[in-house]
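This document starts with one chain, in the form predicted alone, laid out as structure tokens.
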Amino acid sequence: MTEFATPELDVVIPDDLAKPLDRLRDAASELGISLYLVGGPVRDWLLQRPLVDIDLLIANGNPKSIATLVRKGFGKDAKVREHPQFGTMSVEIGEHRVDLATLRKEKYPRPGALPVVSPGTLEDDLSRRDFSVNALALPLRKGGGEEPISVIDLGSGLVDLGESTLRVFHPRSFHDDPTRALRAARLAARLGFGLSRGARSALRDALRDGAFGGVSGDRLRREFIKLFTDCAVGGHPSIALVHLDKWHVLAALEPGLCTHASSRAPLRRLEKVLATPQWRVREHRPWVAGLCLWLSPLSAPLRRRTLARLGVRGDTSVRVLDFAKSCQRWIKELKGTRGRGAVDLVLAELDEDQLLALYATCEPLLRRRVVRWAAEDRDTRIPVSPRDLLNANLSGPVVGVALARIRAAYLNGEVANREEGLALAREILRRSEAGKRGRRPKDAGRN
């Protein structure tokens, strides 16, 4: 294990994270322990690409003084999670997030299975990591400024970052941790990384020896999660996807399982759009858009298998199931309509996962569509409220269908203000009153 000196470097730190990353490490001095910022975050800092979130290793603290250390560092608001059987913690701030860990090392009783964690050196916990750009740590010290920077590198991180390697630490890498793989595929992609002739070698050893059997599903899904939340901070899931097929690793979690072409400029186009929104986004799961979009290529059979493999159950699972089909009736209906108001009538059904999945399939007069009614129709109020209505002498079925025809019309522009609007309304009532009393009995005219 090295210490090198590196050059000055500008690193993009969030605004609400700087200051408690600041405050975090004057307080470890203040306290006696020794903090590094370690794995990702150091290799992004070297690229220089913007920090997201922050990993830190605690070296030599106390339960107690640990807890002070975060209480001092993040104030007594700060949301704070501890996973005791790993010896982490988690705090949220805003959109981000750190991840405390005390020096561990790993064991793994079986292949695919959750390693056994027990205290351990800084070596041993930097050598547990997938490859060998996350096992760089940057000791956080209090005060600087006149000491050049030192990353502390096991042997060949710093190298390998900069041929823009993924490298693993031993033969059995993928057999300890088969899900490396599919982390190696989100950061081959976000970062234009390669695996090494030794990585590549150990893959192909944990496919032939059926490792990736033994892993859950509930471990994958979390991992997939991960590749499509990714293009918030520039991942490309087409890409990684591709590579995961490449490699062979989606055949091993369930045969048949690919990344057909067709799929791959509508992922694209998602990644572009989680990007940079082209309309303001409400909650939303990017992972079953893209679920949606990856799996609605394949057969029916193959996506169910795929789901179960990977956990996805319930509604979630119906809808990624539906999309294909429900996907081609949207876009015909998208098609035929005449106006803003038959647009909405359209994707007033849609939650935001299949919004945002239906305009990464759609042509690009569609896609324009889909964007002005999210960006602009979605939110609009009409001039009539279901109380007025109701005043208006409107009940039962007929107050829902003046609603839907007053919204369509408000948003063709042909119902300008609330009296416009009321008097759609009474033509609606006066309308269907006549319907009613133009029904003749079924025994009418009988004898």
Second form
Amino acid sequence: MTEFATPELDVVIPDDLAKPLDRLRDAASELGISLYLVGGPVRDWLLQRPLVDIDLLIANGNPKSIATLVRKGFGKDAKVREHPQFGTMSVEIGEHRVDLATLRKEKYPRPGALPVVSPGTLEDDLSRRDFSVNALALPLRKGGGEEPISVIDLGSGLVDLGESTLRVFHPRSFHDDPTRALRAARLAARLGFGLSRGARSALRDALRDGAFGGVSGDRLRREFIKLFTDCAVGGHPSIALVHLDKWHVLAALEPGLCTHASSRAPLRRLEKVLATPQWRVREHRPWVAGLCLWLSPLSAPLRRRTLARLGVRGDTSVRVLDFAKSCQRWIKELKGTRGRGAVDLVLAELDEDQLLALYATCEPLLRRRVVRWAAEDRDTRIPVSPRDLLNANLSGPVVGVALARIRAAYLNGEVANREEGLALAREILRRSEAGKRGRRPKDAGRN
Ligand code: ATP
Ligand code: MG
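The form predicted alone done, now the form predicted in complex with ligand ATP:
The next block holds the full complex; its first chain is the one shown before.
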């Protein structure tokens, strides 16, 4: 194990995480617990990238002292979720997550299966990891002592970090856990890294031996969720999918699966709009919007088979499957719209995932319409309420018709206030009654 002395330990930690980490470090020193920052945050700190989530390793201590450590670090009221079968706990702090784990080693009963976990040493724990750059640990203890605080590196992590390389620890790494290929693609795209020669050969061997066939749909889906959610931390699913295609991983998941060139630009637009939103984006699932864009150029049977392979079911699967067709319809309707009210009628039926995917698909003029609607019009409240309409003697289906017409007219600027809205409602009522009177003789004739 090599150590790398760090003269400056000013880790840039998000404000809301800084205090709990300080308290954890002080409590660990008091309790004689060795605590390490490990994996992603060490890597990102050395690359001078912002830290998002924090992974910590607890190297010693008994259940009582660990419980005291957690209480002192996060306070009595923190919501700590424990996963005793994996020896891990997690705490949500605002938008961030702190994961704590005790030292463990892992054994894979068969390729692609979940590992069997048992207690281990720091070396075991670091060498069970996916890539050398994710196997770096930084002791968290109070500075000022005799010993310098250094990064612990099992082998080549620091060199690989300098060379932008993802290196695996042994040739059967992807046999053990083929989802590491998806992690590799995500990290390579996010950090601009490449696979080492050994990692490429290990991946080829795992593909040749059919290791990907043993991975469950649930595990694959979880990795794809992370791949698309990476947009929020500067990741690039559009590039990650190209890596997976070039590495022949997609075809190993489902024969024929690929990344069509025409999905690149929409996926890039999705990355951009999620990283710097143009409207207050409502609750959404980046992976659903991402799947819509990625899969829509592929044939319907291939889309269906891919969704089944990823264990995407129910309503979500229907939305992704139908996106290609629905999107064409929305674009056609949007092109034909005159006025903001008509745009509202088209877009109000979309959920946020569909809206994001539509935005990412369409041409600049329509994108501007989508942004204007989402940023300004969709939250607009019209000056007339359903009660106002009932008071004006409207009843039954005509109330809904009138509300929609008043909303469209209000967004178009043809109705400016409540009085004008009610005048339009009375006009709609008058026409509806005239229409009914006009039909009456015919209706009567039928009896
Ligand atoms: P991110 O910035 O996306 O959080 P991360 O590297 O921290 O990246 P996590 O998913 O948070 O990734 O996992 C934490 C650590 O656990 C990783 O750095 C890696 O060391 C290890 N790890 C996660 N998944 C695997 C895996 N499938 N195989 C081996 N090690 C893994
Ligand atoms: Mg992490």
